[in-house]
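Presented below, as structure tokens, is a lone chain in the form predicted on its own.
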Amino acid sequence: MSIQYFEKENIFLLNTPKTSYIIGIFDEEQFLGHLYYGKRITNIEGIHSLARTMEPPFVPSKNDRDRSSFFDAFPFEYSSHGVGDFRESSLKMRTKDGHTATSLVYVSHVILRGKRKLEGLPATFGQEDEVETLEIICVDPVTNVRAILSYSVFSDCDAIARSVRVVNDSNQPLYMERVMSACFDLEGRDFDVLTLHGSWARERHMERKPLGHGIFGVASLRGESSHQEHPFIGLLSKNADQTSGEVYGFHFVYSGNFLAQAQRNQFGQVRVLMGIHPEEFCWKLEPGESFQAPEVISVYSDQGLGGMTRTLHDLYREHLIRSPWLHKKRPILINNWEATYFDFTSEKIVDIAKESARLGIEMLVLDDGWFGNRFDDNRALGDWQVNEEKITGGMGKLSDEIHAQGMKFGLWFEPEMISPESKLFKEHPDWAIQVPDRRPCRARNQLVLDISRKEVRDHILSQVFAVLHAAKIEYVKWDMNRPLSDLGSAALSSDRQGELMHRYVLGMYEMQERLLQEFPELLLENCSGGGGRFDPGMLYFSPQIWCSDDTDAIERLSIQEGTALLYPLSCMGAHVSVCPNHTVGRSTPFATRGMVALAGTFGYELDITKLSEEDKTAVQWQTRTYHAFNDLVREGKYYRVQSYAENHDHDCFMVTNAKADKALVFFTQVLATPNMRSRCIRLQGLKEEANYRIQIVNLDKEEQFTDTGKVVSGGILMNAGMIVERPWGDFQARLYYLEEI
């Protein structure tokens, strides 16, 4: 079993393969509290000591005139508001008469084979021998509040998904003002916080400091996960790396507004939080109500930030992504935004086509400016009909072109989104999310529908449907360009617009759904405004995400680093653009380009037809590295070996197949540096006493590989490592292919 009862010690045991979570129930009060997080543990005698109830201020059973310092020190499984513990509170909820003091007791208990949906809401799943749960049923015996905390195991990962239902049991509404999904009361012990922060087109860079005394957080209060903050946050001790050390990471399966915390108590120990952000955000509870929190999911590693990588890559690919393309290899596409952004025919699109089909490129997107009057960003969006005088004879004839050609077609739409300037916006303008007699703010000159609206998301879906259904589309890419503002329905009533901001995103949830399930075949890639919503929440609806609109190969170092700490490769939407790049203005090797787009779901943002014929030969070199090798990159077990973050200098990361008898290395010198030697780079995942030829593979030559006449064993390359010369120029890659022999 993975999760056990011991009645006669009020204990609860959570095993995974490898870690343990351990939660006890104390005094008279049955108070819950968290006693142990990491390594499996299997005999949990004496366990109880670790909750210090022996000592002073002891429990309030035998010591209530202090109370308050049993609260403001006891490791809560879910912290309570208000009554004495002044660290950051789990829950709070108002009454009709204005108090906020909450204090939840252990009552009761389920264990379920399986696991349950969350309604409106994405989350991990698992079948019954897959997935065990545990629900801990917890009341307020003041205000009637239930809480149902869930926790969740996986017979195959070392992953612990948890969430937080509340009801409403009370006999009057009650307002919740803040819910956090997940609470952690850990030991204190001398931590690195570990962030993923940026900005439009510098996506999720990785940011490492000490954690010290008060409260490090990140967040997002923009409507979506964020360009800027991720919802994740990690601790590590302070000798961890990507192969050793202990690493505790926290990750929120969510879209919208969130809230990560960690906060060192005076007694140096430390609560970590994550939820939705409690600003702006407020939920009528009528009686007889639940609300459900979104999930979170938590991961103990004592193999360093390798070994948690590992883990939610693993958790991710088998239990949140639920596409058919999931274990697929996805087709090359071209996308034509970069190529011609507003300014394009039909007949343009199609020479693109014809020219890429014949380089070895499988499906064509059309982006932004086919529909409604949209022949620049300031109109439009709303119109969700086939612009004619650019789409000569409709989308039906334009798909029919392009299928002629072999290729599958793909098109862009921004369904969140309402121009001023256009049909909808007259029809209905109170459709637009904006707060009555005051200018809105717009972004790129546009503003945001209120989807939390059941017509308003009725509208929009109609008209993409049918255009859906009117062409053969195999590929829809959904994008949103900016963050959310004024914040006000015209359908809540003045006591729940605190509620807007979640029933956007269960809106935008539901839109979704229903398109998968009009489309159940269709290849779903998110998108906003690049890496903005690239978060566990959209990873349950579209099996890849665009990365970020930085196409630039030595953006993408960093960019993809920080993505890959957490995602699957498969999940990074990654392509081949022009230089000098649209962004940054950088020229690098095509060959390179090529390389760094390989390792996420591979494609091209450019115009095809105007590449020189050294570089179109190249394409054709490239589509066939990819399709040798993007099973293992797709499927394969991923290695962190150097990161151009921390050295300035060059960039190694690898993958290995399931038996470790294959491997891909790319390896990217940024910079060359005059009169050194070779580099020696210390490779991991391999088997220690297999041998292994090591060739390179040629994104720039006729020849796919270059036998490097080299037999190393795994050993050798794992402790000692593998020589890598270095290759003439600034932002040369290399990739290099073991195979064990």
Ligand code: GLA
The other form holds:
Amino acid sequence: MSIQYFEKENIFLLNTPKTSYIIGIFDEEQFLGHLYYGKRITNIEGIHSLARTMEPPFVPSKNDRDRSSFFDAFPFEYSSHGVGDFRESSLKMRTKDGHTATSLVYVSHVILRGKRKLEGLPATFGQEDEVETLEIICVDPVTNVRAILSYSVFSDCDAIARSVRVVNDSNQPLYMERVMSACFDLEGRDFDVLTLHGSWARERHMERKPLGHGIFGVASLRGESSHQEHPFIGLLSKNADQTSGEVYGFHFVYSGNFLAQAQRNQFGQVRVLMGIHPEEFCWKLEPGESFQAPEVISVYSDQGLGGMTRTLHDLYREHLIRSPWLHKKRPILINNWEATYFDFTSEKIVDIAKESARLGIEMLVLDDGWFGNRFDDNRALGDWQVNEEKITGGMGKLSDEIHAQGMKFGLWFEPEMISPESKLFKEHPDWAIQVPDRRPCRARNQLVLDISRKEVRDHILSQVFAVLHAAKIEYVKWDMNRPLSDLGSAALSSDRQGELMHRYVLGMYEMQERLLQEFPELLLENCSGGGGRFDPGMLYFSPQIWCSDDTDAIERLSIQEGTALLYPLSCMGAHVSVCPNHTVGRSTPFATRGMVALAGTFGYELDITKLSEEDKTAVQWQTRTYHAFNDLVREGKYYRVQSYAENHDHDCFMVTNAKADKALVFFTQVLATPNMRSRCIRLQGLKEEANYRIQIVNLDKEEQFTDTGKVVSGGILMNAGMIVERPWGDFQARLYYLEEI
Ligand code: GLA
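Please move on to the form predicted together with this ligand, as the form predicted on its own is already shown.
Now the complete complex, all chains and molecules, led by this one.
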């Protein structure tokens, strides 16, 4: 049993294979307190003392005079609002009289095998023998709000999934102004805080700093999880590195506005809160109605960041991504965006397809510009009819021509958007999100569709389905190229305008669900101006997400390092593009671009007809490498060996198979340095006793492998290191294959 309730002690013990989470019920008022989260504990004797209820200010039944002191220091499982805990609250309900005080106490609980679905939301899942769930029912006796705190623990993975459902059991409407999905009151320790920061073309760069007193948080108010901050927060012991030290990771399974914060209070205690951002959020709950808050994943690792990373990778592969493509080798694709932008015809696309097929590429993806009068990015979003000026004879014909080359075919859509210059806007100007009498702020000259409205979702999906039914299309890239602003919905009443942001996200999830139900075999790739909506919520729908519009191999080192901190490599859309690179103007060797993209889903985004003969030949070597090693990259265990983000010199990570008898080591030397010797790098994840033959995988010559002539034990490779020769020149990559002999 992974979840146990000890009646005498009033304690819940939640166990994953290597971690424990302990909750207690305290005092006559039945306060729910957090006692422990960390390494697995088998004997809970004496656990109560951790709540410090035997020291001043005690509990309210022993000292009601200093109730506020109790509230302000007790480690709450789900914090109250406005009743004496001056730290950040988890739930804030406004009554019709305008009061917001909210305080929950324990009432009852149930323990279930398996895990319930979260209505309308993406969430982790598992069979009855893989996951167990504790639901704690709490109430606020004054407002008659009921909250069901849900905790699911996995038997094969050191992760806990938490969420909250709030029910209005009163006889009057209540306004929910804040609902966090999880609150973690951790015993005060000297933590560093780790977040992923970014921008367009610079997503998910790791940032680590000491957590001081006060509140540190990251957030999005853009209506998507965003390029700028990531819905993740990590708390690290000072000595934590890739292989050792303690790490708590909290990750939000949601794709809209979020708040992720850590608060260190006067006693050094740390409260972590994660949920939908309370700004721009107010949800009206009629009597009897309920609200399901999205899920938070928490992971504890005593094996440093690497332990957290591999737990999340396993969790997402086994319990979040549903696509039938998850464990399959994805077709190597070529995307025409950086090749042609808007300037293409079907003849040009077929030319690209022909040359691609010859070189081993397996799918052509037609990007933006094939519909309406979309000759540039100023118009036509919402008009999802094939532009026959560009696509002569229609999409069916083009698809047939591409399939005739032995390739699959994919298409780009941006279903959530509307251009003011479009037929759709002329017909339905009120379908755009906007505030009456205020000119809505444009971004890329476009507005956002109010997909909180069913008729809008139905209309857009019927157009998308018509295109997908009229031609053979195996892949869809679902893009979203601007954040939400000017929040106003013509369909919502004045007291429900604060629901728009969340209703938008629910609408988007529903559209993706319907798309997948209509086309169950579809390979869906999500995208948002690159990686602006790369989050666990989207992974529930698509097994891969376009990582960044920055395809420069060196920029990608940091982007992919930050992304792989949380996500399996099989999720990261990565393509080889031309040089000078379109985002930074840098020129890197073709082989380096190939190796960096091989660490993701792998594909090309360039005009292959214009490549030099030398590079065309190299495409064949790269596709050969993909087929040889994608199983290992896609399914393997990931180890971060050296961080370019930290050392500003070189990058190294590796993947091993489950048996650890095969490994790939990806090494990139960024700038060359004169008069240096070879480097000695300590590997990870191998078997101490096994001997490994070390070969170089060639991405720049016909011969597939160069044997280094070295056979080295796992013990030596991990404790002493592997010798890596310094490549000649800047931006040089080297791929090593290690196999046990
Ligand atoms: C976004 C995507 C790109 C491309 C363009 C098309 O920026 O990230 O990959 O699809 O839109 O407009």
